[in-house]
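Single chain ahead, written as structure tokens, the form predicted alone.
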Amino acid sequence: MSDKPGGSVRILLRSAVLVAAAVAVPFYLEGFWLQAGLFAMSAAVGAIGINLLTGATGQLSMGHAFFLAAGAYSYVYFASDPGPGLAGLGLPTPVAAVLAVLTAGVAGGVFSPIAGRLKGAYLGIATLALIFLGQHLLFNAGPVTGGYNGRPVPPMELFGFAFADSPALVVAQVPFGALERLWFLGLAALVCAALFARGVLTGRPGRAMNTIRDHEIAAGVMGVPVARYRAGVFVLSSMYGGLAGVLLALVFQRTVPEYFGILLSLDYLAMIVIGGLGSVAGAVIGAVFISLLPQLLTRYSDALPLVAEPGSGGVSPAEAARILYGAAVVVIVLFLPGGLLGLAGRLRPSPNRRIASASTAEKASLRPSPETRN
């Protein structure tokens, strides 16, 4: 019992150090790393959402990209002013962002009756249809989506503060453009999303979700409304996807239909498998790994063997990244079922293990030697 306060202090200290480091990042890193970090933050928000559905509840979803598209394009539609051939409501951007997340949740709610009754591969095949439906709408609903060319994304404005390159802003002699300002917005969104998901997983809903995943019949016997929980978690996961879509649109500054395809859904499944199923930290680790790998390969393609620069033939950085994390998925499924988070837990000695080792060493030191007994 005495070790718990010390453990809490260590957790608080680690959290404080991480937050301080994250806040200091825009003052020291260049634009490439800030943009890569923002992509990782948006991916982490979406990965947390699908981890609640797949990792904690055991429901396979192949349509997560559909809800990212719903969030991204809804934000653009609600926040943009009408133009030639384009529709928009011109709402304040914070209101547009909230409505975009709710729109993604409504889309998940429309599909939730199916999600409440299907499971496993059957749900995966059913959600796969959302990808094809989404692609059809994105390419053909021109007034809303902009069609093949997409639409520009209005910058976020909060209490008169614009998350854009203008007006000019200098903080501690560091120019703060769109990326520097969006960094703090993305960080706040990620922290709030992670804390809420952690509260869900550690509370009564999380225990019910894990019971449904591990013992569905037992969960029903215990009085857990299985279909209702499955449908509810599907809606919650959809809202996380919508929030990730809004962040992604703000970073890209333009919505592109091709991005929200089946490959993006597969990327999110790879994130939670590589990071660790059923945990918030695992989703974040997997999102950072999957989102940063192709960007790093692109940046350093000229210095890496077997990786060609984009458009020059050979194995492109995107293809090389998919090969690498495809191999990582195979290795983790076979040898590390807990993902990278589980590997870190194995390498880090636990307090109980340290206490047991100290107790064993103390007993060995107190045991009389053969010479003493003689």
The other form holds:
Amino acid sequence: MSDKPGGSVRILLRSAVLVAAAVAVPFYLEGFWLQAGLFAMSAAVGAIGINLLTGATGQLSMGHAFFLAAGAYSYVYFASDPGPGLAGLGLPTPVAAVLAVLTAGVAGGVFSPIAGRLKGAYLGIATLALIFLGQHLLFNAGPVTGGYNGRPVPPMELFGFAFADSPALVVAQVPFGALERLWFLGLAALVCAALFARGVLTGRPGRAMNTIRDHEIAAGVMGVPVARYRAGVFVLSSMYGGLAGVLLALVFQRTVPEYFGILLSLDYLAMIVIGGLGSVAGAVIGAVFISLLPQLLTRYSDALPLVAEPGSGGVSPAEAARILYGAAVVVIVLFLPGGLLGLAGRLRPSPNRRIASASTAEKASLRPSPETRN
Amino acid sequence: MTTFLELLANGISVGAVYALIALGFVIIFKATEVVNFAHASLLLAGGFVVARLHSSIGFWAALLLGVAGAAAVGVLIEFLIIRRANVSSHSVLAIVTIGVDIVLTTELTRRIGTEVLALGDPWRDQVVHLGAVGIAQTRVVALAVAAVLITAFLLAFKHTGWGVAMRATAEDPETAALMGVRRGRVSMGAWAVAGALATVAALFLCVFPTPGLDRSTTFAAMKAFPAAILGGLDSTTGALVGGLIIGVTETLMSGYQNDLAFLGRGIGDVAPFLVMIVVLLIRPAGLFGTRELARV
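What's the form predicted in complex with its partner chain like, now that we've got the form predicted alone?
Full assembly next; the chain just shown is listed first.
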């Protein structure tokens, strides 16, 4: 699309507007929405990671929550000072964050003998093991993880600037607490993560990954080292998971083991299916959708039919959200293969339609058709 | 020694129950090439029907209705969703079943809430003594029922027209269709059988010594996934062997967890997955699975 004269200018303009809007948000929204937005950002980073693996390379992973846990907990471990019954290294927080992401990557690398050899749904079930192993570790490795009660998360401190409520800071008459400050950190992390993933997807590795997804043998014949790529993408996606985990820990300010269970992994799969498989924008859209839906339903539960207050015996907002997006996954796979992103592409106004259809035609040719399949 | 024998007997019985679940999973995979991640929720649905109805219509009628109910849910999933899906890759269908699983599990766990539902089985907590070895009656019944069901299924798979049709479809769907096999019926049948087997398994997962059906039953059911995978997804023998391996390891590791304290509490629940990873490292297609060969 950027081939068209003016196309790249428009994209630049559009992203400038988006970034400006995102920067302005903390000055206007209240804490509830900021927190929801931060969850969405962290989810978006994680979803980009799993979309590289599942969407672009066709490797199903149900173990993404494990890598989030790896990131979150190793950040806490590296950054905390040792306390009573708890171990910690007390490293500077930015170093701890980088190490946490690397640790998640190493965890993915340890799994790579399996991740490189298995494919599709087989890998999905094999990665289930990560969830159960992870939960076991989180509950039992008490000195590192804090066991059942979890651990408090030390706030990030970058060049002497703390991402916490104190010391107090007021910008343009808006009190800047932890959420407002973290908003910018999250935004920066998300933008970097998205740009990097875009680079991977549009470049040579991205083509190799798509070829592996579409036709593994063809990929091998054309010289793509299939097993190495699968293992590599698995590691990359687990590093994204680790980064998402660090962000999540910073927002939650406490890590709890139950959170990183199978449900979280399913949430991530639902995100990329609903948003659109295989693209960065799709992952972000899906993450925002899945993270904000329960919050929206909670906020407006009294105004909505069929949704009851939590604890009153009816369908609680969280449950309603789960049922809604479970159904959305089914409907989208059946009727809207491109996800919400594909839907947006279809609904684009007519001047762009020709370009849009051209680009979908180009995309479609990457998918196997009866002719290209042997 | 007595402890070991008791654990072994229990393990085999639990393993037989896992084998029932894994068998259903494998049947669905063979007939439709769909990896059914909604299997745990099928099991929960069957168990839920039994738990809710047994007090009003009696245990056996409730069990029958539960079996029929889960089979019906399976058929509905196949008829309404899997059949309509016109997708290029079966991996995508696996994601569809994840969506189905999210919906079913959320609704069922919501209905169960924080309760622990008894299934009203007639065996209660009696213990059978064979010499010094004491085994819960429920475990003996579980083993016997699972053995009968599995034998019956394997015989039917081998000798009846339905079994031949299903094997033909698994071998080569298009040729089977040209030979007059109704693929729709075959896959619907597979889902129904899987649902029915899952309900029986749900019963034996929730009776003594387990307190009853609650929201964690799905996690117990998920241990059958490693059973199916380590045996080989496309092998019925593999499902049986896998189930037994998983059951025995799990029971032994839970039984001796005081000696395995360095591995942490609750290692038994993780054992199935550890075994699966070890097997997959050595044989990526599982113990009895066919290695996928491709001709270019």
